[in-house]
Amino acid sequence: MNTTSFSWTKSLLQWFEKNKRPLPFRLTKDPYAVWISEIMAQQTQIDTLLPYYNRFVESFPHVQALAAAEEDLLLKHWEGLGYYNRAKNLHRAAKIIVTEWHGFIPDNYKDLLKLPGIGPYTAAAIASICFNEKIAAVDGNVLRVFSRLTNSFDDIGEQATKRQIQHALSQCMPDEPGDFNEAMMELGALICLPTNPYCLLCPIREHCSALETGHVHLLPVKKKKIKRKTLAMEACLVEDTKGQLLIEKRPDKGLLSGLWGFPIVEKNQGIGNYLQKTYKYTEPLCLIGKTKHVFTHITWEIDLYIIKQVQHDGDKGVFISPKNILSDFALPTAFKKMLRFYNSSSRKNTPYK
């Protein structure tokens, strides 16, 4: 397919207009709107992120506001959506906008990328849908649409081949560049799915090299897999006599990173030494279930005990009640499949031995 003809391009912007979903960041073309719906839509799908991109922009509702957040507060908005490491560079990169930008985004693809949490995905979007600079922004959606197009059975997993489309895209840009972007989006989310796409309602299907060769199953090819390691874990929901359950902040790096939880060690290290260890916890532990959590990378298998304390003789992690936990504190899942063990009926009958 000749990727520098006009043809099909006009075509697809015709359906998109016509078709887009009126989502309402795309009522503006505030760039602050455009990166906080970017970063969201990274893992998340656009119906699960809309009632928390209404929230955060409603509490952050500018760059200077979420700079300013203190970052309990800022993960707690973005509780539910996982991998907070983008709630985090959001935070770093409006912290930068204020101080070096004077609270005014770049208004460029290559300012853009050197902000922590952007890539060139997203520093292509804002750049076109808010500047209008003739750039491509390549998603997983858009590889899977121009793979098809062009019947490439390039590994679409690669840098290189990632480079190489959006290069080709940007050639073929119009002079609609942030309609062509997200048009090319909403025809990998709504039309040229990953398994039965909907071939007969595409608007560029007379262009579709794939569907003429009957490859369009057979794309887009990735090669990659990612290998998810298992971890075998022990935490320990640890209750004082009102009721309350320690809740400890984790390292600055690595998963989690910054978040509170339960204590939790790999299973060689042991949960009783580490608590010894830390707040010279002596109570024997109470096995009361097993838990899993899939992170991207990793898998936890978790072994669940309960101590019953009187004191708390540590200094590093602070006892507040399970209602205020997830009132207050940005809880990552894992920990949250921990509570269900503490409030089951069950566990009020279960002996601490």
Second form
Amino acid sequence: MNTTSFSWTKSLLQWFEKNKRPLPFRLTKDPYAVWISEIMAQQTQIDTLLPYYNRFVESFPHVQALAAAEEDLLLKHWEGLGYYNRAKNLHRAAKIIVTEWHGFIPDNYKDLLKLPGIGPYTAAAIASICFNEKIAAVDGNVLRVFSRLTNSFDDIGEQATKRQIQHALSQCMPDEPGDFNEAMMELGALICLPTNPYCLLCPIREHCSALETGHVHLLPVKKKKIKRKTLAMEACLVEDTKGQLLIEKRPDKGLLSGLWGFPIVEKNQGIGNYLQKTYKYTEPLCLIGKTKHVFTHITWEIDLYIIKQVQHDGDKGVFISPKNILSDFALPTAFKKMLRFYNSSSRKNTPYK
DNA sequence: CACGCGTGGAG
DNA sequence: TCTCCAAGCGT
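Okay, that is the form predicted on its own; can I get the form predicted in complex with the DNA now?
Zooming out: every chain and molecule, the one shown earlier first.
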């Protein structure tokens, strides 16, 4: 087994040193900061997470602060970033680190892998960047770069392919494994793009099998297509006599679990029926607009209704002013759209779409 | 292994 | 408008 690093490693590392983006979490090897950034980076582009990262580490500067935080506050910091289970797993892991690891983040791949929310990619990223462990961090960028370098038509959607690539790269890590991993990802993010890659600017183009054979545009191979089902939904803004709106905490399982939102049900259930059964509201509903919200695997086609001047005595649901909903509650984007529409349409006739 | 799980940018 | 895709993980 050849366990020396690849011949192109040096060129890649030199390119990385010169071209890497100045990201805030690159200013430190603090495993806590790197951990947070890597969790946020899962399935998320770096530019998107930057403001979230800065706010998060300011509010929760160390693992003890994170472990002691209220989950609602944590979710508020995650609001709009998506994949909210990441925040919950981060919380669970923080508590485990405090109670079982004396507040120290595990310093190796194997132990990191045991923590909730940390899989093969994230464990490898933290272990290599913070603790110099020679283990490959294989994300979507690396799968693409490696497929092209080796002219491999293996399906990168397969778990087996990911394992093989991680194994192959891990056998050949240089003495700067963290830099190597980051360099591979940075190359994928800046040069070896999914479409129209900048091959002429690539520091390892002379070693690229796909470029040599003209297959760059065919790689990587990903067979599985996402199939998205459409659900017809009905949502309702329930307004009381003081102009406050009814919000509900979503169930603790499933889509957007643990966050807050306005009453919403599938159309065949009927929002009027739901409100009457749950809150005994009998005031008339008025359709005020239609919109669509697209998740990874579901599309909601939403009919938005409103009920005005609802009488309630406090025990029938949580009523909060729109301003305080925005400032104090973690509201997913689908519901924020409704609130924006509500705020603007009270002054002028804005189409809801 | 297949599927559930958000959102925003780019072509 | 539609599709893909992004520093993936849990079940």
